[in-house]
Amino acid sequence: MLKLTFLGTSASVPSVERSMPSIAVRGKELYLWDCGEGAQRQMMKYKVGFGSVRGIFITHMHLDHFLGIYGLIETLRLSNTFSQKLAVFAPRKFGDLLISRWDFLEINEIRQGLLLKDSEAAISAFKVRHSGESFGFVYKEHDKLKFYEEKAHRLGLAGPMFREIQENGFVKIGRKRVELEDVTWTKTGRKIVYTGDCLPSRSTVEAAKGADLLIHDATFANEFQKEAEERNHSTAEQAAEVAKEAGVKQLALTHISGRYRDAAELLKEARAVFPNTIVAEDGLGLEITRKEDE
């Protein structure tokens, strides 16, 4: 299973409908992308178990994207539910803002490239165009080698031969030599990309190439494009243009300005460019699937 839960989808300030930016990414492990004010309450509300969080990733040093980390980690300290260190990845000097008594934290400065790997996937960072030092994140499952089972059995593979051919690259069956590539194919891992706050950029297009889902800043509608540029944000149409150029499968618009109680205008402008677009709402759960997984 690979599932996202949007905990907060607002821009800069909360509203009745939208909380501050935060996304829960659930694969083998649970990770948070940004941790805005009230994130732990949103996790309770939408039944995301915060006690199992293994990593928190902060896109940039604006308060609306990380203020909720203090309440969350204090709750974790009080409940004493953690069995290993909690990894926090954030731009430089973020560690100076955390109280030393939270000794179960492992603070890591974000640099472009690979940040973390588990047995199922890797999370990496790329630079985006926003105020100061700002990053987006890529969650990419490891590619998996799969057997053409019918063909493999027809060629005589059985039992321990499957392990042997993976270890050696071939196996001998009588006088025949069967190569690994003759009986296998590569299943490409699923890929999710999150921009945080940003202007449209080439770095995002490159990071998002072929992604199953791109989650992109869409703070404004077209009529406020100049304001979007001045504030280092994107319009919904610009997010759609990035999605189209990157060849992603689906686009989710987030970081929605409070002036849009109804985001239909943003959705309409984005879908005119990239039809497979949704507007993320607080509590929205998305399971990332492919036809071959069904």
Second form
Number of protein chains: 2
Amino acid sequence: MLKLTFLGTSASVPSVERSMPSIAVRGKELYLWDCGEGAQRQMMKYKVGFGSVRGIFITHMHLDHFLGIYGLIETLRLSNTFSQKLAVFAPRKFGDLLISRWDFLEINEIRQGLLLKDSEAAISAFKVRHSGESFGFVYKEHDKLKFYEEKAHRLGLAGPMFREIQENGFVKIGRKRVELEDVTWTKTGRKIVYTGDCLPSRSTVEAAKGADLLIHDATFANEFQKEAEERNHSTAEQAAEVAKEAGVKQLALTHISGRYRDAAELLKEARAVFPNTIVAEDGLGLEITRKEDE
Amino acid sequence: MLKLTFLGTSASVPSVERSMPSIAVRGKELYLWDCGEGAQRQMMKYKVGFGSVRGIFITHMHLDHFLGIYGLIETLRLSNTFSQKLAVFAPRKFGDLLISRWDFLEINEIRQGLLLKDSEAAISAFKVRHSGESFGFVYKEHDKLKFYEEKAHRLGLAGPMFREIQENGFVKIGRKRVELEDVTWTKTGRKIVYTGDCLPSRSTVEAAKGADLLIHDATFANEFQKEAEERNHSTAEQAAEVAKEAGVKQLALTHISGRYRDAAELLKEARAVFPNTIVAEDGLGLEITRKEDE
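Got the form predicted on its own; any chance of the form predicted in complex with another copy of the chain too?
Now the full complex is given, and it begins with the chain already shown.
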């Protein structure tokens, strides 16, 4: 399974409808991308395996993106169930902003590139244009080698030969030599990309190439494009342009300004450029599936 | 008007139903007592004049009682509407835990006694037994001198004499001398007391004497009295005993442990000792009225 849950989808200031930015990414492990105020309660509300989080990733050091980390960590401490370290990845400044001693935290400064690997996927960071050090994140499942089973069996592969051919790149069956590439294909892992707050940029297009899902800052509609630029944010249309250029499968707009009670305007402007767009709402769960998995 | 709104009523850890401790006190001005994570969004949800807060009072430095202050202050900063200083009263440690520069804050270290006065009421602090420096708060309206209007007129008081008698303590009407105390009575101000987290204590009984409302820690039911004591909290029954001894008019139980989905057990045990008890819920608004005001 690979499932996202939007815990908060507001911009800067919460509203009754939208909590502060935070996204739960559930693959083999559970990760949080940003952790705005109230994230722990949103996890309870939307039944995101509270307490099982293995890593928290903060895009940038604006308060609306990380204030929830204190309460969440304190609750984890009180629950006393932490047997392993909890990895926090954040821009440099974060280490100075800890307001209590939490010995089970392992604080890592974010740099571009690979941040963390588990048995199923890797999370890496890329720079975005916002303010100070701001990053986007890529969750990418490891590619997997798959056998054309029927063909392999027809060619005589059996039992330990499957391991042998993977180790050596070929296997001999009587006089025949079977090459690995003739009986296998690569199943590319699913890929999710989250920009955090940002202006549209080349780096996002590159990072998002071929992603199953791009989650992009879409604070404003077109009429406030100038304001978006001044504040280092994107319009919904700009997010759609990035999605189109990167050739992603789906775009989710988030970081929605409080002025949009109804985000229909944002959705319309984005869909005109990139039809497979949705607007994230608090509590929205998205399972990332592909036709070939079904 | 004197109205309370319970913004959060949980203990230590939030639940889907209960947010972290915070109470809005709306008299002439708006004050917050404690400001747990999520307080600003609760203020929006329950329509507590967001942005008009004039003072924030933190009972003690456990994270569940003050984490919401950062987000709230940051939102006030972003809204850019702060023309006057915002007073924060907190135990000494708070000054070291600010994670950003907020120039419009006026940080005051809490000491026992008077903390703040506005034109309608005063807020003071008293020590409670919890951990480290922990305080409870008293909101007390100023007493007001009221005239027995009919009697005053009958005795001949008119126009500027009302001011004169208040200034001098008497007034001469012809040969008669009218004493202030013969034509006036004192309307005592309404009084609300909040303990924050605490064991039951003498200091609370003293502070709460004759209060219209006492809001008391009631983390556990009787069966967990030992745990309550170990953790420096009160049972509902202990809260009721304090209310009874202090002769308050009403008791509101708060800081309800997450183990009580339904607080009926707490209510039952408290009411056996002090019948006029309620259990606070998030969003509960209580207007403090007296028969003579009606």
